[in-house]
Every structure is written in structure tokens, then in C-alpha cells.
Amino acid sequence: MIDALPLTAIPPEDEALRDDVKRFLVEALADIPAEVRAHSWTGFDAAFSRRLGEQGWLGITLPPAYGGGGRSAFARFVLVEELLAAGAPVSAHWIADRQSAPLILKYGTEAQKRQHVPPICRGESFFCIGMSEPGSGSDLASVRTRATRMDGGWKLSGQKIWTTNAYRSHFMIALVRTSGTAEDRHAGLSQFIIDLSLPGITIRPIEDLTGDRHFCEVFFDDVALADDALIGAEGEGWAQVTAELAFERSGPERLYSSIVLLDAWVEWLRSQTPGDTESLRLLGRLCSHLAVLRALSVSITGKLSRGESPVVEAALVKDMGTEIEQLTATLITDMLGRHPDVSPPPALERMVNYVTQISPSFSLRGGTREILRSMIARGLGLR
């Protein structure tokens, strides 16, 4: 069973960061229209990421000795919440900042920490995650990509898929098999830091329904890795990646993927006279859901700040959060359709179309609903 999550407040010293971030974003995003910002955390802008690094806002929770800000997990929550609420283009640094750097600091050697973490904090080094594979999806224990020991290092062969921004990243942290077979499940899995410029690596972007090309498939054809590419202990990859996913599944990014669309719809509603009662009821419904989920996410941040690994609780946030993200686009679309005699602004229509098309991916990235609900059931002692 999992313990009840107490209501948690963001400490005042971390909440005080919010105004500085808001002021920065007003200036930095002044020329970016809402329909572009509606792409949320898939928006890629390396220059913007470097500006965040200059502000000290990348690696904000990481130790100053490695270029980080030394702030609490709550400070990062405030920062991320404001970035997502504004629709800032955070995709370039997102994975490196959120989970790759903390993973390296927790499990990596001193040399790995010195090599990788400072450039991540400066917004100069971007990472992707090599987890999913064809035929495996979110069933990570069944991965078949294999690293075999050889003189002076490892030989890597296999394939990864749905690897966000692989073609624009410098490194990948990949979960691969170093012993046994896929039938051995969790045993024999390890993680490697892979330089994506190495010979034998082929990356092919996959164009999605919206025309975006952030998903990729990555092929490894006898790629030679040095001994120091292994991160953590050989065979401990499953425990490492499970801890890593708590960072991926519990933050505001599981609540706010549709928030720029919601704000644009609210702005349009305010311009309508008299007010639409049905639309206002829907707005109240969406806001009440978001308020509860945000409180849950803040409580999990409290656990992370205490060094805990709230795997099941994070799965709950991810499952329920992505559901409301998807419903936002669907319900706004339905509401607009109830008033065919009132034409919304073309930009709002384009935003609705985009978020509707991209929203199926919300419940895929970071683990499908089936996998998450299986984890939740086990955590509740139901299976």
C-alpha cells in the first residue's frame, strides 16, 4: 500500500522565484504567437535554452560544484510551471535537465559528472532517452538492444524508437541488455551514456500527424563504446531507470500540455457578451481538476525534495494528468461545435486542431496507461 500524500505548500523562498521567471518570459516570448507556444514542451530552441542557463535556471536543483543552482525541488517546480504556462520552447534542454543530469549525479562516476553535468547546466549539451523499442513499447523489461563486452569497452547493437529529439541531441542514456535474454525481464539490464556522433549510429526522425519531427528511431550497428560509457553498476539498469521515471512522470509537464490552448479559449470567452453559461461550467470543471492534480504534483515534489522515490504516486499523476490534458482539447472542441453560428478566431481554431492531433501522444510518452495502471494496482496491493 502507498501512504497518503499530505497537502504540501511551496516554501515562500521558492515561490518568490515566480515573479522573476514571469518577467523574463514576458520579454523572451514577446514575439512568439500563442499558436506556436501551444506546442508546449515540444518546442525546440537551443538559444532559448542557453538563455535559461545564463539565468542559472538549468540544473536549478543540482549542486553548485557541478554548475547547478543548489535550489530545492520546489524552486524547480515553480520554474517549470511558469515555463509551461507560458508555452516556452523548452524541448532542447528538457530531458537533460529533468532526468539525465540527476541520474548521472546519482549513479555516475566523478569523471562522468564533471564531463556532462556542467554543460547541461549551461544549456550546451542536450540528451535524449533510449528506452522504448519496436515490439516493446512501454514494456521496458523486454528490451533487446544489447551491449556485449569487448576489449576496452562494449559493442552495442539494436534499435530504439519514439526517442524524442534524438537527431538534435548530443547524447543518449539508453537502457540495454548486457546479459541474459528478454525473457529474463529485469535481470541483466544496464544503462549507457552514448555519444550520438559515434560511427554506426543512424537516426531517422518520424513525422507525426501534425508535421512535427521530434520522435525518432535510432539504430546501433556494432557501435564501439568505451568502458566509461556504462553508468552505474552493470545489471542495475532496471532499478536506475525506475527511479529516473519518477522525475519524468510527476511534474507539471503532465498537467499543462494543453494549458496555452485553455488560456487562449478563456481569453476568447472573455470577449463574448453575454457570457456562455455552458462554456463557463466547462471552464470550472477543467480548473477544478487541474487544481487537485497540481496539489498532488506539489506533494510529490515534497517527497522528491526529501530524497524519496515516489514511483507509484508519480504514475498516478501521469495517468490522471495526461487524461485531463487530452480532455481539454476534446471538450473545448465539442463546446465550440455547439455554437456553429459563432466563429472563434482562426488562431484559436488552429490551436485546437494542433492540440487535438498531438494529444494522443500525451498518454504514450513516459509510459502508457496500461503500464501505469499496472504499477498503481501493484502499489495498492490489488495484484
Given for the second form:
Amino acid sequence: MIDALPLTAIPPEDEALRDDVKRFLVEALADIPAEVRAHSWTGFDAAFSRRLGEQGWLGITLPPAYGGGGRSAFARFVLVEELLAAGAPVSAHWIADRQSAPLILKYGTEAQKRQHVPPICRGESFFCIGMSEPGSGSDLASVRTRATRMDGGWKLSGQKIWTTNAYRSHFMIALVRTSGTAEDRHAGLSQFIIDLSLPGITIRPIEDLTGDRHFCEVFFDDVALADDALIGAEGEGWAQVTAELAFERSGPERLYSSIVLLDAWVEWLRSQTPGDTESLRLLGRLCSHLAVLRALSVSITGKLSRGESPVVEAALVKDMGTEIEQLTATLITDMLGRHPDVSPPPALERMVNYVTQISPSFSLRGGTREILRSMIARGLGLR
Amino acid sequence: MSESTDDLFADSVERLLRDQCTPAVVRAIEAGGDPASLWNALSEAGFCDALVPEEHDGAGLGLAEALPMFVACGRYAMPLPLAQTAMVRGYLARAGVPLPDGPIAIAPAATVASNGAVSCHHVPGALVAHWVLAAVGNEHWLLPVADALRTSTGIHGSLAADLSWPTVPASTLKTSAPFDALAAGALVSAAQSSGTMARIFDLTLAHANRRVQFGKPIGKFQAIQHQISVMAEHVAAARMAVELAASGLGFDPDPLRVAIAKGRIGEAIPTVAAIAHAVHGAIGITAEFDLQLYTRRLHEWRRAYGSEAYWYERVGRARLASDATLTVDFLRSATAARPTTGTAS
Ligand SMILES: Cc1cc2nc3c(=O)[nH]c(=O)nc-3n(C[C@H](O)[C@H](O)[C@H](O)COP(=O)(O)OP(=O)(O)OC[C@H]3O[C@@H](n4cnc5c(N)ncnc54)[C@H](O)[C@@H]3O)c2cc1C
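So that was the form predicted alone. Now I'd like the form predicted in complex with the partner chain, please.
The complete assembly is shown below, putting the previous chain first.
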């Protein structure tokens, strides 16, 4: 498995996209300060997402017949890398673009594809992920939210939590139980596309420790769902959600959560008299890790573009990537504190504090560090 | 060179090392045994001239194509400076210097005292090399090791040593053709480390599946699984780091790419070695068990030709000196596909 990640070059036709994206971002982000951009892919701006849609940059790998760009996984890598490097506010469309639309195209009916994918590609329809529940975090198969068959559809009851952007999304794709009990584990689970404007749904944002509101509690109180809310096959939810998580984990967003902070620190170092070798060493360390992680990530993109599903490799890169994202914040803090008599700009201080405080989430969202390491171990033949 | 010839080369290296560079042979040479038979097999196979241009009767490979040989040297705990010899012969041939016989080591640095005495500190493979290449001012000297005072800097079994000569020996070859000997040494040590780590990983995985405690293989315990997963991450990163460092078709190592690789791998080494030993338990620190052949080399390679403290600082300086506003742009230009440099002279 370890030998199976060859050095891979991004093809020139996909690399060619980069300059267009850069030019667009210089103009589109001109008024957004670095401090705001440091929120990386959790920054929400619906108008910005629509502008990306107008550029043809949402659903860039999806078939043109459904409004997508029909381009390769490498084109998406280039686009996403530039968006993250610039700290563009991509959160509104992020989940729909990265995992909901590919999921719908893979498992949906023709009608579901026609209904959902084109508005996603226009940046008009935002999605959230309803997996976690109060009693089901890492142990996702234990979900209790239940959909029961009734005339002409389903009745949904239960609760989701940590649902990013639920209060500002149009739809949720939820994993729920349709038969059996939590003890049946992987059997009896199904996925639904839930219109969040339906009666019986209550959504409450949860404030995080930095004062931001992104994730939510979502309550379903006998919500009536139409037949066509079911996506894929009844009882196949576990296999589908596993495929969905593979989309979630394989992109470059797992390296760059702290990159805006890193660049702000570089700018600060440049303004200082040179010679702080400890800072230079840390800068070199972070750059070296990122260079290697980026090459690994491009290699995984190569596998995706060949139609492979490099699940274990993606877990490996995500685990290393989140560790470096977290170290970036804590070690830059240490370097800024090396000279108590020197005062960096307040905006840089706020930025490093923000990233430090939020960085525990980097190795929770999308599967915790421990869960990823267990997946890798299984991939290696342990267990 | 097409992909299939590439594979043929890698396969022939693999086959020869598997047969000739066994743990028993490694131990014998480390104990002071005669390395001539292994060395003759390597040179007869043409491996020493892998990087020598075809017009000088070499295989004419570039760094990227020779990389599998360097990595294989690490995997088989090669006790002779084969990779260094191949690098130096590639350089000397391009510089028009007649190629000497025998293994060649690379000195990380050299000092020439006012009384004419020459010394080189911590040279890997010094105890089995015939020659050592050292940068002196703007020149490169090929010094005869037989004339040197050798002081071991390694532990039991190590072949590293300090070398010193009271005066410059008469048989020293000198050339002023440019060469980054430190980067070349760093590249071969990083590449061999990556191969050594892969071997250590295989040993550790096998041990975890075989050793039984509390009625089950220790690989069933989550604490062990997670440590081995972390090791797998470092091994994968190390391999990619050296692929990046050697990428392109040319011969001259790119110092920034080498810096990234040597730094990243240097950082990984203590973790990989520590996990391997932790998982193996007491058996792992015996002389008889093979693990020590590999972990000992890792620690030596980490120290040689600059540790991560040195190379990371160089990467940091390069980042700060670059025009790029975005680190991502710096990373892209640092690792972009390089054009063929062919046979630089
Ligand atoms: C910013 C953010 C956004 C999120 N967005 C969403 C979203 O949009 N939709 C959604 O569904 N969820 C979302 N989540 C939830 C996320 O998926 C969960 O936090 C994650 O799966 C872990 O679950 P938990 O928080 O309940 O922790 P727990 O599962 O309770 O884990 C707590 C600790 O126990 C460890 N642990 C658990 N099981 C094991 C085991 N078998 N072996 C070893 N250690 C174990 C974990 O690794 C962790 O260290 C989000 C989380 C965050 C932080």
C-alpha cells in the first residue's frame, strides 16, 4: 500500500486552470481581510458560491448533462488548492460540491439527479450532512433517527447533531434507520435527501468556542417525507455512507486549514530583521511537510482520476495533514512568543489564536484521528 | 529510458542484493570481513556506473532512474557506499576525471589546517571505502582512504569514521568542476533511509502479527495498531519525499528538494525507529535479531550530511527569500517537474 503512491504530475491542461482561478480570486477577495480568510473552508458566503457557479467552477468534475464541468479530478485539485490557499469563503457550497452531488449522481434516480445536481452546480442549492447524533459519533452505525414507511412515503423522527450549516442549507442527506434496531449495525440503514423547509424540522445553531455558528442540532418530529426522498436502495445506507466518506476525505482540504495563518506569519517574518533561526527552522519544517503531503495528495488525485477508491491512502494523508495543520498554529504561537519585547500586529495575534482554538476540530470532523488510524491498521492487515 | 527498462534495472538491483547482500554478509563486513566479493559483484553488474554517461561507458541513468537502486541499498542494509560511489563516479565522469577503482565515500565537509593537515568528520562508509570525495574551497578532492588515520564515530558495527591526513596525499585527484557534495550525500542518505524504513516496517508488521501475548497476536491491540499506522504514514511520506528529491531527468541534485527530503526524513527517523523497537520488545535490541542492522543505519543516516535542524533551516530561508506571496506557490515551484538537464559538464 505504501509503495502504491507514485509521484504524479498534474496534467498541463488542468494546471492551465490555475491562472484563471488566481485572477478571479484577486478581484473577488480584495475586500476580505486575512483574519476572515483564515477561517478557510468554514467561511460562508452564498453570493461568492453563486459567483463560482457562474464561472463553471462548482461540480467541476460532474457531467455537463447535469450542469457540471466534465473535468478531471486534477482540475478539481487545482481549483480547490487555489481556493484554500487564498482562504476563499467556500463553506456554503462545499459539502454539496464535494460529496452530496457525487453521491446523488452515484446512487440517485434520474429524477433526483435532474432535480438536485444542476442547482448545486449553479451555487443555488446548499447541502448538509446528517450523520452524527447525540449518541452516535464515531460509532456511526448506531444511529437511532428512524424513517418508517407510511402511505406515499416515510415518516421521520429523531435528532442529528454537529450538522454543519444546517441552518443555512436547503437539503440534508441523512443516514437513518429504516428497519431493525441499533444492534443490527450495518443492516437496516438508508439515506434520505431531506428538504429542510418541511414542517416538523427544528434547527438550532450551536455556538462554538470561538463564537462562530456553523454546526447545529436538528430535530425531526414526525416529518412526512415523499417516496422520492430515499436516495439509493433501502437498507444500503451503510455502503453508501462509506463511499460518501471516501469523497469527503480525499481532497486537499486536509492539508491547508492553517495555510492562511502560515502565509500571514511569513509576511510578518519578512518584516523582521532576519536571523531568528528557530523561526526559519519551523518555517522550513512546515513547508517540507506540506511539500510532501501535497505530492501525496496529488498522487491520490491520480488514483481518483483513474476511477480507483484510495480509501486507506486518503486516511493516511488526512491523519498526517491534520497533525501539521494543528502544529502550524501551536508552533507559530510559540515563535511569536519568543520575543516578549516585540509586538506582532493584533490581527496576526487574533488569527493565530483563532486557528489554535479551532484546530482540535481538524482531527475530529470527517472521522477522528483514532478512527482513521484504525482504518489504516485494517488496511495494513492488522486486526 | 522507457518504463520497462527502468523496471529491469530496479529488478536486477533487487535480485543481486537479495542474493549477495544478506544479513550474514552485512554482519561479516561490519565485523571487519573482506568486502571484496560483494563489491566485485556490484561493480561487475555495472551498478557503480549507473549514473556515468553512456559516452563514458556507463548506464547513463538520471537521478530519478537510479533512485530505486539507492532505496534498495537501504532495504538491504548495504554495508558499502555503493550509492555514494555511483553519485561520485557520475560526477567525475562528467568532470573528465579518470575513474578510480573501489568504493568511494562522500565527506559531509573537509577542513585543511594551516599546517596542511586535512580532516573530514563523520564520513559514512569510511572504514570500507578506498576513496573519499571532499569539497575543499572551490575544488573537490578525491582522497585515498588507505593513507588516512581513521577514528570511528559510530557504535559497534558502524562503518562511519573521522578521517585525517597529516598532509595532502600525493595520489589525491583534484577537480574544480562544480558539485554539491553535501546535497549528494544528503540525497543518498535520505533515499537509503526510505528503503531502510520500508524494511523496518515490514519486519514490524510481521512481528505484530506473529507475536502472541494475552492469547492473541499483539497486532490485535489498538495501541499497537495505531503506532504501526503512524509508522506507515512516515514510511509513505519518506518514500514520496525521496521521489520528489530525485525527480526530473538530470544528474545534479536540486538542493531545495534534497533539503525538503532530508529534513522530513530526518524528522521521521526517531519516530519510526522508536515504534519499531517498542513493538518488537526485548528481542529487537539483540545483536542477533536483524532489526538493529536497520535502525542503527537510520540513526546514522539522520546524523550524516546534516540533520533536520540544518536542512529545515535551509528550506525556511528559501521560503522567506522566494517572491511567492503564497506558500502553495512556493511549494509548487520548489517541486515542479524539472526539464531535462542532460549531461551537465
Ligand atoms: C467542526 C465540526 C463539524 C462537524 N460537522 C459535521 C456534519 O456536518 N455532519 C455530521 O454528521 N457530523 C459532523 N461533525 C461530527 C463529527 O463527525 C464527530 O465529531 C466525529 O465523528 C466524532 O464523534 P464525537 O464527536 O461524538 O466523538 P466520540 O465518537 O465520542 O469520540 C470521542 C473520543 O473517543 C475516541 N473514540 C471513539 N471510538 C473509538 C474507538 N473505537 N477506538 C478508539 N477511540 C475511539 C475518538 O477518537 C475521540 O477521541 C462535525 C464535527 C466537528 C468538530
